[in-house]
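There is one chain below, alone, in structure tokens, taken in the form predicted on its own.
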Amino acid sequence: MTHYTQAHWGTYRVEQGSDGAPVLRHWERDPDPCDIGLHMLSPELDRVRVRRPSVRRSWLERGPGSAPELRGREPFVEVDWNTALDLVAAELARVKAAHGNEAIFGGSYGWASAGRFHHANSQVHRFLNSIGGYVRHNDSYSLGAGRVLLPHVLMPIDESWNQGTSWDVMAEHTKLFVAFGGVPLKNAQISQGGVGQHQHPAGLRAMAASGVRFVNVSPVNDNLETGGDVEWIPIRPNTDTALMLALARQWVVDGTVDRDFLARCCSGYEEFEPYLTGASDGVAKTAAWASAITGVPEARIVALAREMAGTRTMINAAWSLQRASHGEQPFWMTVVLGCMLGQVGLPGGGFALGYGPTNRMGSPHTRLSGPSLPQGTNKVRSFIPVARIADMLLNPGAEFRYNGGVHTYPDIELIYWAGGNPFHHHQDLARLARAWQKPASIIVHEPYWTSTAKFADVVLPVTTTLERDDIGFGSHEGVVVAMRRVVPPAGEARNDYAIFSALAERMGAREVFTEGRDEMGWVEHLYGVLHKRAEGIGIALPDFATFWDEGMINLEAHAKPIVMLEAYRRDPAANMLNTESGKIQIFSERIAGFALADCPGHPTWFEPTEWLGAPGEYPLHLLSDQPARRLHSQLDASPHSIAAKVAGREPVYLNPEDAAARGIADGDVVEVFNARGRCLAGAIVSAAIMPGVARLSTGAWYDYDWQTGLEKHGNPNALTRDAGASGLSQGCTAQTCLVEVQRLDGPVPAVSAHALPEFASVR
């Protein structure tokens, strides 16, 4: 028997060491493996666990609401679980009497486990629930604008992705591969219910083979690998709408727009065009005109025009284009594209939102749903989207717009996080350390010291995906697989569920949120709604016993090519869309409607906030990718991270141009700043990034100096503005960010990111 485990980074096989102790080995059939996850049992991780419940100082002796300016540098106060727990039922209970549901918000954002089971997200929530509600978030940072906009235009962005074009069609038929933003591989190694086989890279390797021609429109040249030749036009960031709209005015002088397609399968392009023209605007979107903006040259912008108009051509847009000021509109303006080149639908040609960002993108694996916890009923309505939490706090009782409403932020009192690290997700990190104050309490579940953990009131040791029974199942990776539980509890470290079934009784609520069933009780459960959804397309499963005997199931058998919006190309009136015609909105009576400055009817070419065109003090545009040795934050203390830093911080790239004019060389400490805040960073130099731009990956764990005001491990969100991306969507605005870059002269502080917390005993 074959012991099997998965994770956001992959499925592994579990095997014995030399020394007996279990070892992680990467799953025989994937072609791509990623080596990310083969790090989870490391004794560097170890060390930073949290083993018991702990409680800050002042909260524990002098009650909720003691010396919030002191959360992130007070000492904590390890407790038994019959405390932690009477402590934070009693806190729960106190504010639902005093305040009401109203005052509680649910925070979870974040990746948490790969298993269906034990996903911190559905686990808080339902516990929320069974106790009368919570104030929830909507959306993603990854997506904020993106999952707005995408109903509104097309369809839900999980169906698109659920439709996206498969990799050997592409590798058959796209002649044309043009990419805003690249297709970062680093990105494609993860995929949020964990991944089968990786398929990014062996799909771009295939496409190259079968003669793909590749372009790549990015502000860097290393984020599409192809094993072949890649053609790479450096791009101001934040200005792709703009040349996309140059692209598209280009096809009306040409007369190569498909206007039979937009006729029959689109609506309201006849209200765009005269923005296009400059008939509306008096200003004609030119290949001159979007050259000044984009620094792209104006030859280049034409003669791609008519390379796209002239063979199958599929446009992708990365993610990191819509979390920008005014995000809105790249995505936007991609479907556009598609749309007026008319290939959306035939095999090979169209667009995608995006190949790249996980590993689901493009694959052929039929379209099974995987089971979830049920969450239950919240009664409480209030909501933010999910980037405005520090608005929230700062700002309660103050309006805000999303998506067609005006809305009030809710007074919140109570913070309960479980699954995700705030410190590393939001953006301007000192401005959410200051709302971070308000609350009188903030619970957090951890498995490590994270600096959320650090942050919080009352830490709970929660298990990691090794250390728990569980099912893995990606809906689009191919295979099921029997999560049995590798290695026992680091210290008094407890599952999610078990924390929250002891919080439960104590607020007379076990049965509502248990239903009498214990963790194996739920796993069996939830494979058998896998199951019988699995009956009903025709797939046959092995009943649950069976299933936990032989660790994994495979169905690659029931993979097949996938072309997006076929069956709608073939006939828009037998599969209209959920849109406001039933066809892609073009132009959109609906968000005209909303009356907004920043978001009109159509895409729509706006400034950024901050940008190159415009650099005044700050004269580089950084951008805060994805890091290529962890997923977001997760095991950023693992020897494979901590491998790839430049003196023991986060690289930040800067061009050879960029780092000459400011006497920088390789290895370098520097310190990357503006008014928002300062970080330290370790230089490499490097030609695969353009001149006025620097790169610096998120997730590092951060590390604030309360006596200097200096992150000391390089993170960028100590950096990034915190501002919503329109009246639409309030997304994320991590990528519209301007900074100056010094080398540091003098001492450098040491980075203590990964040390644990002081901890202390009543006083």
Ligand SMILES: Nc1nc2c(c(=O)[nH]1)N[C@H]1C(S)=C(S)[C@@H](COP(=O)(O)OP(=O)(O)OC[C@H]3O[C@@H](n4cnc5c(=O)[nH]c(N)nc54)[C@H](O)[C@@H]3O)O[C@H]1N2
Given for the second form:
Amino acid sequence: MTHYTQAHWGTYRVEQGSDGAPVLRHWERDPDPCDIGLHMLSPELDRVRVRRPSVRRSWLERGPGSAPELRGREPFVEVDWNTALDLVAAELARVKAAHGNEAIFGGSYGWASAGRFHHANSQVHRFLNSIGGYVRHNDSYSLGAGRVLLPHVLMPIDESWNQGTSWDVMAEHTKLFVAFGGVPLKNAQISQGGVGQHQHPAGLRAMAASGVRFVNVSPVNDNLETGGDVEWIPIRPNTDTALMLALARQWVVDGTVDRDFLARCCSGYEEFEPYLTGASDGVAKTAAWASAITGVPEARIVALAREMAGTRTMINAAWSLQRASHGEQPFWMTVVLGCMLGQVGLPGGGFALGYGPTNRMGSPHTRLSGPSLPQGTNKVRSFIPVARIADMLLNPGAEFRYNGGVHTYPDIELIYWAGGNPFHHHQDLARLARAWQKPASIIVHEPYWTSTAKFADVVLPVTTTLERDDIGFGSHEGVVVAMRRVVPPAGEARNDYAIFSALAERMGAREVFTEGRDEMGWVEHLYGVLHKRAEGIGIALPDFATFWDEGMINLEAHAKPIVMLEAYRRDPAANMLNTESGKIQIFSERIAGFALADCPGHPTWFEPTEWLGAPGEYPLHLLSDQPARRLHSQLDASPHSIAAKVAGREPVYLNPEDAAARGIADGDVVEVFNARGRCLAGAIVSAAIMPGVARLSTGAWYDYDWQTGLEKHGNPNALTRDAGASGLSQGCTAQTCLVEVQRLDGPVPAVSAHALPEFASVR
Ligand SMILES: Nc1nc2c(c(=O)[nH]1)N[C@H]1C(S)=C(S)[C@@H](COP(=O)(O)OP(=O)(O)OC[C@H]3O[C@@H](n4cnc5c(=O)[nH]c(N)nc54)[C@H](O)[C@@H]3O)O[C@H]1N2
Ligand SMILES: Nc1nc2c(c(=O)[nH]1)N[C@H]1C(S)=C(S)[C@@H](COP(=O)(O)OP(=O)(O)OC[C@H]3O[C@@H](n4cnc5c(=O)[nH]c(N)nc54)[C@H](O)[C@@H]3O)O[C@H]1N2
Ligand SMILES: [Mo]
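Having seen the form predicted on its own, please provide the structure of the form predicted together with the named molecule.
Once more the chain from above appears, this time first in line as the rest of the complex follows.
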């Protein structure tokens, strides 16, 4: 019986090392395995574990709400589990009684770990529902704008990935692949819930080998590797919508719009065309107009439009495009481009919202989705769009717009977080730190001493996936893994489930929370759900004992090639979409009816709030993309992540022109700054970045110096803007951010991101 385990970044084989200790190896069937997971057992990670329940000193000594301004800089007192659980249960009971469950924020956004049962966010939500509910969040940081927009105009976004045309189909039929934001292989290393075989590298190579031409419209050119030629069209960040509009208008002028497809499968094109031609607003969306906005030469835009109209073209948009001010627009416009060319539903043609961001898109996998822990019922109605957390904390009672409605921010007394790292993921972290002082109590479950753990009042140490039993199954990923425990828990770490069971017990909700099952009982139960689901689509899975013993089920044989929207194209009436018109909406009455100045009824160009068209004091556009050597902030202390740091900090990439103008050389420590904040980073000078753009990936643990106000480790969220994409979605707009960069001369402060907090005893 071979032993496997699974993570968001891959499936791994567990072996015995020469010293008898377990080691993780690549899974032999993964053609392009990911190295991130090889380091999960490294001593460098073990060193930053939370080992015992820890309570911030003032909170412990003087009670909830004491000295909230000291969060993030006060020593912790370690306590035993019974003390910690009693304190947390008492505080939950106090808040419930005095303020109601509407005062508990349990949104708890984050990626947590793979494993269907021990998924931390599902655990915390189920627990909080068992004691009366919590303020939840909607959507994700990944796809704030896209997730709200897409159901209005096409379909829920997850469904669009499930339908993503498979690599083999594109290798055979696609002639031209136009990528907005590349197809970064660094990102395709991962899929939420677990990766089976990594499909993107081979998929792209096969397309290149069969002669597909690749055009990459992107501010950087190291995000599309096919093994063959790729044409790079540099574009100013956040201006893709203008380029797309000009391509569309060129097709109108050239007479290459597929009017038959638009009439059969779309609604509202008649309301949109006058915007392209300028009949409705006096501005024709010409190539010259777009060139002035995007920096792409006029002739290149015209030629690209003609090439796209003349051949089988797949148009792909990275998710980063919509993580920006007015982020709905480039996504909507990507859909519209595909429709105007009329190739949607044809093999290898149309549009895609996301080859690149995860491994899932284009994988010809079995359409079987994984079981998850039931959440129970949430009696609290209040919610926030996920990225509006600081707004909520700072403005209780204020109104906000969201998806056609007007809602009110609740007044939060207690925050409960398990499975996420807001002091990594949120924008403008200095603002979040101010907002964080508002609640009386902040309770965090964490395996590691992350910045969020350090900013908590109570930190409860939890296990990693390698320290517990679970089922690994990324939806549609084609492999089910018996994630048997590999090592014992570090320190006194417990499973999230064990902690919540003990709290539920103290709060009289044990039976509701556990339903009488222990952990293995749940693992087996969830396997039963998967078993039944598979049976429903004609796949016979082995019984639990066989699965657990054999370690893995491979579903590869059940995979089928996919062509997105093929059936819909063939017969739109029989395969109606769940939109207002049942068709793809180029104009949406419903969105128009929301009467939002920043998101009207059809795709529209808006100047971003910060962009290179109006640089001012901060002349560089900062891209904070996803990191190549970790998942967000996870495993930042591992040797794999550390090896890519420059002078111990996250690298910031600068174009040679911009570096020379500032006297910056490779390896220099630089300060990246704007009116919101300052951080240090290590410079890499690279022609892969267009002039005027800087790139600082996310995930370096936030390392704020309280004396100087400097973030020392290179966390871009010291600089980013905390504002919603529009009144429609309120999505995260991290990619809309201008900065300046200067060389740091003089003493360089030491990085303390991976240092443990200070521990003390009660005074
Ligand atoms: N500037 C900028 N900011 C961004 C983005 C960007 O593009 N630019 N991208 C955004 C996006 S798309 C996302 S998805 C977010 C990601 O933000 P997050 O999902 O919050 O980031 P992670 O680092 O994955 O945080 C997961 C945390 O869960 C912990 N964890 C792991 N397993 C367990 C477990 O079993 N139990 C418990 N209790 N905890 C566990 C990990 O140690 C880690 O601290 O960041 C967003 N932030
Ligand atoms: N290794 C690794 N992979 C990951 C993650 C990770 O943390 N680590 N995170 C995962 C998560 S949660 C998510 S949501 C996805 C995110 O997936 P994306 O949002 O697609 O990823 P990014 O890396 O932010 O951006 C993709 C590319 O778009 C480019 N880009 C940025 N702004 C613009 C623009 O305005 N126009 C154009 N044309 N291009 C632009 C960036 O330079 C980058 O090369 O990635 C997932 N994959
Ligand atoms: Mo994400």
